[in-house]
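Below you'll find only one chain, the form predicted on its own, shown as structure tokens.
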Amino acid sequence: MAVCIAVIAKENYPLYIRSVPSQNELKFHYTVHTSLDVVEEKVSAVGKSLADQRELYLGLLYPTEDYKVYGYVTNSKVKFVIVVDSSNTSLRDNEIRSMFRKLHNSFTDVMCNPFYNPGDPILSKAFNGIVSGMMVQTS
């Protein structure tokens, strides 16, 4: 399970962002943010070539010795990334996919609440409820 969740408004400032260890909150905001250029060269890439426009998850962006840092682009450009423990074989990357399905779905029923103004940070229970349900449980 993820570690980290964080989603990122197209401007590249950060919408919603939680991890799992408190202690680390400031590691996980630098890991995220660093993987946001991994995340524009893929996009680039993407453009260049002639591959399905329709695909949006972006795969492994980088390993780190601890982490493994993942990413997904919707179509509006907002950028989801998931850090996850490097020490977790059994996580594959349908499941990782899932997840980023399972989170772009409750990010679409975010911009859908008429209360919530694009570009501010995401408050919304149920998406935290969702982001709970995908994080570490730690005791």
Contents of the next structure:
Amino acid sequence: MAVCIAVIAKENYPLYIRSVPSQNELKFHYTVHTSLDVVEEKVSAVGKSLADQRELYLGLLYPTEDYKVYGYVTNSKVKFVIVVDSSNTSLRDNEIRSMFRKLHNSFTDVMCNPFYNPGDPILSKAFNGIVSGMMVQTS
Amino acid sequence: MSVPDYMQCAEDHQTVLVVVQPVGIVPEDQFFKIYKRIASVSQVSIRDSQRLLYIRYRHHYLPENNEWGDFQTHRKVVGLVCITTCGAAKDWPQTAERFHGQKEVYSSTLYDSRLLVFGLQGEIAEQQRTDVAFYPSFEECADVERRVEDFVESIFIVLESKRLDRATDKSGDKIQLLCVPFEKKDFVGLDTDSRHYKKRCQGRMRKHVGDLCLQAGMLQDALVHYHMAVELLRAVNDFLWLGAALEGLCSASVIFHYPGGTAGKTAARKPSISQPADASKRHRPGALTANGISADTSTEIGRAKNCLSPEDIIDKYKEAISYYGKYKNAGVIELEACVKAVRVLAIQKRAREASEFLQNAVYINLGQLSEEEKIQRYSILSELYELIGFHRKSAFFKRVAAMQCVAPTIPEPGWRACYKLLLETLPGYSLSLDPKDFSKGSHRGWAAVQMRLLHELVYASRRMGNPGLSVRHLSFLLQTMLDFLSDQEKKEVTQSLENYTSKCPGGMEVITLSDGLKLPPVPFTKLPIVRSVKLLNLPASLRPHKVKCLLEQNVSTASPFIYSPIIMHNRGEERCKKIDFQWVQGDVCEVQLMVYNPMPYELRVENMGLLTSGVEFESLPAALSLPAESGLYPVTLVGVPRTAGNITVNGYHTSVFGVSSDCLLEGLPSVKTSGCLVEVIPSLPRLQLSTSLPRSAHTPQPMSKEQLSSSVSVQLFNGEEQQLTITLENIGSEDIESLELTSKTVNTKDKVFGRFLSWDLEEALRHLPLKPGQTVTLSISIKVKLDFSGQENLLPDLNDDGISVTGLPISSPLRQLLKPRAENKAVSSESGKAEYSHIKTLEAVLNFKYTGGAGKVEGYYRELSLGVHVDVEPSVFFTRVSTLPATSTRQCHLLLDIFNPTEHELTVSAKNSKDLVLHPSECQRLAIQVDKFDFESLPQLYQEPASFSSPKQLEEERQHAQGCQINSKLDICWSIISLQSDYRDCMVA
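Let me have the form predicted in complex with its partner chain next, following on from the form predicted on its own.
All chains and molecules follow, beginning with the one already shown.
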């Protein structure tokens, strides 16, 4: 269902980015990179109103012709971005939410690994597995 | 209407459009000079009414766009200013003709026009016209601005009359239907009498009057008219005009809320020159007096009601845009409305909503766009994204615009423009072209995107015909993105780098672009990667030593205190930088780098040398070739300091792939270094040593191999003596002025009897000072006397040999005989090493201290050491000693059982006795007649008892003296005939 999943560090550099191999990878890099503008904007807007009780899920960041870009920000300002195909209308908001939750849980596991250095690219196989699961689920 | 004006903003709705154009031949620079002066008159306060008229100038305007003038009056060209040159009076009619031709283009909408004629000397026959002004030259035209103001006022009069005309037109039964160009054919044959049609006409007219009011500076009236228009048009579902009315409403509200303007810097309205009143006040008096109502609270309330709130503005913009969106032909209007809304949102700091408008704008299809229009569109999108703080999105569109500049469909690709635009995208991709920023680690991430951009920069700069730039960018790419490049990419990048550098070698100079941007040099600190830098000491033989007493003096002058915490502290700091050895001027010095090659193929590094400061240093560059993915690889860089002083190794320079780089160590925090500051002392001479004996690989144990310049080895029988000739040559450039020789026996547990090494230095010293190239020889005699006693295993069971012996059966015969008490100790200490081979080793070091030249003045000297390794084989053993009384009472017969442990035939001779021939491993008895003597008659030993510290030493010394005594009496010698050696036996202690 997802065509691209990315994890972006607090300082806005990618920790993990993976897209469906069939398509131009660079294109997704651009998509995710530019989506950060919206994420930042949303985060700063949310931060003003409600500091503590924050909704992590940012919702649809922006739609493009072919894709929809969804965002999610953890409390430590790590961003998750999921790009899905626009043609996939069966996907509801709730499903996207659950995908993010799953991603977040897996990311937490990665961070719990004492051999993982926060800020390094994520190379965890378990995490990769979760992501693969989300990318192929429907296809 | 196909060409959108991306620079438009909401407040442009209140301006009147004036086109300024050249007719005939007008030099471009002169035209723009005049144009600028005209454009400076952007707002004019109208004398009687206190209203302000805003003017928008264009030097280029499509008549096609002019046709939309009824739809939004600010699109209507109402004024025309023509600029022309006219050299002579006879050309004048022709010029005037051209002016009229130009007027024709906009004739349908024009309120008024002017012609400015430059360069005409003399008088014109024709009568003075109000719409023509003559100036003798482009320089002498002081009243251009005033003339333009007059012109604007005349436009205002027309505008005002039109406004009044239309506003009071309500009573008229037939209202003309205003329409946009593409609607015209739709209304053909429509029932003009229907209520619906009438309402439509009314609504549109209302909207038009609103526009006119806005232009005429009557904001309040405009708002009222717009509101009415919205109601009318909504009722008849005239969406396009409803959109326009809503947009008008928005524009008027924006003008009210944001008097500073929404256009930002690009089209910022000048702070009013003619009327320094506060901007917010500008509109109010104008609007109020125009209505003829004095300022009171009721109008304020009315205005507040009519005027949209900031939130409403956006909602209405959205609505308007959605209406425009229904019409394919209104794409430009929609796009412009989006741009205007974005500018308003940017001021309201509502970036997310602005991005939605922009997102919409991206999808507006304007039909077939020319390449130039595409570039313009992408650039403006980028600019707008920048405005709302979406730097990444901005960079994305800028990059698209850059790529558009060089699209394959363009016959003449604009590489220069492409390059310039690409450079502007750098901050958006958080890239800086300074490798220093990169090493700080602030540029992590988005490697794929950044790499793409760098590749494009390289390509664009190459196509621009600037290989120097390409080399710089490619170097940067290689240096900073090395970790992200795949092996294949690394190969490609380096190959193209080599291609470029073959034309234009890369260097360390800062490249300054035409727009002032500086591209700092990119040193290849990762090709190869240097892990540690270590300054090496000179080899031991060349190491300078400080003369002791001078050193002590230095220390004492440094501080009068034995201990001071402050000085200690300072010294500690100094020490952490300064290395505690010295280099010598004129001698080759070495620095060891541990490097490795991160590339998947062999890396050729050329011209690798040291960068130093402090003293004159001649670096001797090295070329190296590192195997693929090599591990740590030691590289030694050498150089010769040419002057004395403190030298600092700052870094190293390399030349890789044709790019030479200076890598400074301070910029490389990952490099381990133990200090880079070392003292260079004045030059010292150099001595080379050669010997008559073969060299050996043996090294005396406590000294490392490094400390010895060479060593010799020789094999001797016990008691044998050999001459060693040493030739010393001065191979340096300084005279040797002094020479000292000392020796030290090392690593021996055995007691050596007599002098092991002896020499006479006097002869050699007479040759001093030794000039460069000269030699001096020195002979040293090596003499070994060791005690092989106690090695019983060497002796076969002698008693079984059938030699009958009488006397004392002892293993260490002589000693036991003479000093039985001392023997007990000796036996016990030696018994533990019975398994030792019968060869004993003697080692000694000869130290030559020499100095000369400038270094001597400074108190330095050099040491050259020669290791001497002697393997001693046992020669003659006395297995038994006994005495027999002789015929004379003063004499006796000394009977010695002599054993030959060697593999050679051996002859033993003694005083008063015949020679005795001993075959290998044979034992025979020798009888010597000797005079009796008393040991106690050796008084000289006790004269200096203080020189012997312990009784044991005293005892040894006595033994030694007694041994000498016995030796002189007996004078026993042995010789091995086959080896032609003839030596004195020195077995006797």
